[in-house]
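A lone chain, given as structure tokens: the form predicted on its own.
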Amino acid sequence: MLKTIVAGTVLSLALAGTALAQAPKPGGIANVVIQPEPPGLMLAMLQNGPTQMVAGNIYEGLLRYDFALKPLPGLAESWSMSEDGKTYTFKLVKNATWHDGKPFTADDVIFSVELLRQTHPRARGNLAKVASVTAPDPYTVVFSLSEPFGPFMGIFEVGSLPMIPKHIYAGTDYKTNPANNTPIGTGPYMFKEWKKGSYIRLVKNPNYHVAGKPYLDEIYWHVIPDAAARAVAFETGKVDILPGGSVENFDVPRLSKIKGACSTTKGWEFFSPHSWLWLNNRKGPTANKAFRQAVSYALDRDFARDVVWNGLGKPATGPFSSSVRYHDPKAAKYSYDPAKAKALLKEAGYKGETVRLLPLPYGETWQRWAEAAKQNLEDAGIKVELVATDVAGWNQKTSDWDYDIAFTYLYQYGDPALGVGRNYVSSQIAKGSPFNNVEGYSNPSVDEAFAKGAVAVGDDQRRPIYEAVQKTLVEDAPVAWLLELQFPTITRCKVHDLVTTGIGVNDGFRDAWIER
């Protein structure tokens, strides 16, 4: 028997906007900052943040997700799951078309799955349990799994599993297909123009499958490399929307208080950006558990939040962000305690060796944070050398494990099987990536727990597994968790309903409208 999970009527309830007293008004142009300029817009090939932000309004996934990460209709209008958790059936909308007018059907879904397995590393992992994808009819798709995969219903947003047009890509070299430069999706906006170094222009899809949407006529994504100039562009009215992370966070309080400006920290629930210090578990002082625990006690997270991040974010209590499923606040251990840090350094036998600290080269905020962390560690008795580098150098050093301590932050994608386990299981220890188990931590019980948690069915089975593994990780301290980051989106208050889902601006322009 099939257990129905959701009905399409959920959508109308979930998208109750901030402007209920006013009816959305069609028309208008949105001027938005995009930082940095994306390397491309083909979501099957590129998954960096700016690409997802722009292209998420060109392409679509089968599902969208609300702020609680519950699924909402996208290109699928309804779905169901078998009792054994191994068969998922999706009913597709029947009126969706690609931007060139061709119909979107189940064949496109099947093709997209096969393409993404070749080009999209995260999709490849998410689809590992999928044994087959079939189409009983043009508007029904059935995913059959080899075994249950607990977070399966969380893999269908546009950045994780974008739908790609079969008639454009089948039989071609995906990486060199000319459509990569002029992306064709089913989304609310169509690609129109890209003036490199200046702007990307999207225009309204007049044949969009959701009646009456989108509302805006055009979106201009402005490329402004200088952070101060981006802030000025908002102050002077050149742009109306500053997506999270597009200005230095010390500018956020001032810009948010400008007359007619509004801000929100919503729209990052799916990504759950989590920051920590990589601690090289392989060699040197950081290979010692007591030393790693000392690092965690030495760090003043409240100062980092209040001073460096201007009150944005919250101290991280362990490996799971508080917005990730099965987060256990009881696993917390590391308060700011320099005396405890000094005692642990003595226990570890630390003899004053210099430890290299690699800042994240993402702007002034991160440099300030590295300097504050250096002071915290030195106050506890750890000798620290800051190692300056650019983004390419940071990628190279962390990928090659050429560091002692290094700043980072990663997305957790709402579920431990999607975005947490990759940083702690030993199968993810591999040179060449700055986003896997870079610290080199290995614990067979942790490997087993993440493997079991991924295939367990239902919260009652999954929760105790993940609560136990959090306690183990907090005790072992493979990394030093810092803050759950917040990146406020700042807009003119005349911009309504831009952030209505757990991925925020990345699929938000479908519902956005401008009061005129």
The other form holds:
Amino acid sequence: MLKTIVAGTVLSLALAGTALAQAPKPGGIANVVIQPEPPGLMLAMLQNGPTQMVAGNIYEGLLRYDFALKPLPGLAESWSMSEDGKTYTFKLVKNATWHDGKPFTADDVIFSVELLRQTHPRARGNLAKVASVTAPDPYTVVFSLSEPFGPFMGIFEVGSLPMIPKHIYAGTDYKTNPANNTPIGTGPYMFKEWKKGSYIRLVKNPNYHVAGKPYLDEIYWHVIPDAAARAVAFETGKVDILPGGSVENFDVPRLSKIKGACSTTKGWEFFSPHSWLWLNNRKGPTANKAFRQAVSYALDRDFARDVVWNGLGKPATGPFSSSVRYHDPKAAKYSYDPAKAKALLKEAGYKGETVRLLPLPYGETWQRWAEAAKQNLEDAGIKVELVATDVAGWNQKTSDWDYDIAFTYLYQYGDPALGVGRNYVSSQIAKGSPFNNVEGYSNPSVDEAFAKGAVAVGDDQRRPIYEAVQKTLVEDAPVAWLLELQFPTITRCKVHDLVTTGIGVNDGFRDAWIER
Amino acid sequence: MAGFVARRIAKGILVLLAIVVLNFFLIRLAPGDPALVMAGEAGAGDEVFVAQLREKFALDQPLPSQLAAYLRSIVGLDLGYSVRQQMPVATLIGERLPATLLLTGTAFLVSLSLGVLLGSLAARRAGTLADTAITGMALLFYATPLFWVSLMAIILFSVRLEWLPSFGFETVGAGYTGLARAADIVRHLVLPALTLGLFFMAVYVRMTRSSMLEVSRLDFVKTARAKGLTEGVIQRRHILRNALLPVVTLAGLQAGTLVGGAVLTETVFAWPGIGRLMYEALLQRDYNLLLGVFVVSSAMVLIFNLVTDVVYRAVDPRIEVAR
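To complete the pair, please output the form predicted together with the partner chain; the form predicted on its own was given just before.
Full assembly next; the chain just shown is listed first.
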């Protein structure tokens, strides 16, 4: 009941504001868990989850995105696209200033694009088709593209394209600039203090460019390394906010039911974490398509969701998560069917070779999921050996292609050209990175489809291309898709409007307020 | 004595260098490297990104020259720079050292004093109910995993009884100063120091008890008794003092772990100390930071070994410091 009211509040405030919405009250301190401790807060150099979460309050992007991933104003107040889809014009807000008082202008945007192309791998890819960025006046920025890029309006969120102050970074060595330790942005909260191993403290930006916001006086991000201790910290009221993924999954139902606790699975639409098993397409039994299909039929996704993930998540039907544009639910093919799996194994000529299964070393839930998957596969007749690693070892093994089957999950960033294609196109087959086409799948028609889909203009042109590629991929089964993951954010109900966009907690606490 | 100490220090420095070289290669045997870990955490990373990181970490240099560079800086008493944390290693360790020393030092003092006290009590009352109670308790703490004890203590004292805070070094944002701050830190210290100290206390209890029982059967104790000394004096001056040697050996060992020995406790209680710094550096393959912690903790072990040897002499003047 409480949950629906809060969800309703968030929604109505985001839209127009109805009788349900309470008026936000300024003041108060938010105590939040951060896990693990980020290596730094300079968002242009570091894109770790925890860095994005904290730094999303300090820095801002030109745009934000609502739950349906439609653009919302950020540092840009309005925008337009030319008919040929090659010129985008942004009007910037005129009253934004950096935390040191200098005004934010179009020069900063041009500089940020330049800097991010050198330091931010995802931005580098997103900006590949940008031929020039110009500023006709201090509050207008024009992006000219060499050819149309369908998802272009989707690349301006704070974690993907954060705005960096030119007056601090221009002409310096970005990596060693001392300002990296005292980040300066335009965001609603300013960096104040970081006691390594204990907490990060942000304070309200009194000159924030949105009148009346933010509401909170301070935010404390508490570093608590043990998952059980994080749960206890929430239970005992020492922290009020557990961002998605900060407690073990089996604690989620218990903590959500505590008196005065609310939870929401919203705020992950932009990231849409999609999990699957990488199946090494190069060698061993997994090189055989029938074997890979058998793996997909052998997996009981409903069991994984209900038992391992405590009912959170959604069985994945294919390469596109359901919140990604042009997702086609009709592409689904793989249900839980051990008999069919056995038949396919026979067809593949599988002789009982042992396959190595690499779990994701991200805590208990993933370990248990690997055990469940092992049991599923063994029920279908596949011999499986679990390989234990830590995070560094997992990265090494997957980026060296030293595995047969490996758990993973990737963000999809709302558009197939941003987050999906990288796992399937052959130009992304390269050793040394754990976030490309690690399975080694190569299909010229798929390569062509993703290339075409990226430059096609408008939904009418893009949709058929992507629907066709989903069918091909589901048939070829380059990987075995598992679940669309959900990481609920748990808060005390007195915390309002924390999650108001599809970027969730990573979008900063500019709307959040605490009832007192 | 001074010559002895000087020679031991010289030897210690050689041992330290050997430890550095060994650790340098040992941690590089673990799969993965810091660049891959950071690319992995970013959830994105093309070849350019990973190559940039490798260059930043100086991982593109051949191994021998990496080692040479590290040894050069160590000899110059410089622990190097943690690229991941963007800070000098010495600063990172220095920031965490006070918290760890407070925790392990308290645990050390509590476990040693309580352990010797309870152990001698048990020895004096050997075979009685008190003895059984003390040794039973010691056995329990000796056998129970630290991690579990910590979690149970949190559930009992923080969640159920709400007496003590469950995590951190002090109440963040409370703005306490002076005595109020000290009291706040002590409240945070109680649970981690106790759970960390319990294991060693149990060891000291058992060690003191058995050693005292052994000594109490020796002839000079009979002589002391025959002289008509009071039981208290016999226990303290004749039995306990002679029984302390193995306890001192053990205390020396525990003192050696003062810096790096509280990884579990620091993790469970979110205590901002060296143990956690080391554990995280290991997971992140932050080579310089990890080596830095190793150097500091091995130096501690060497120093406390030396101190133990000197204390031996004080406790038992018959022992000549080895030449």
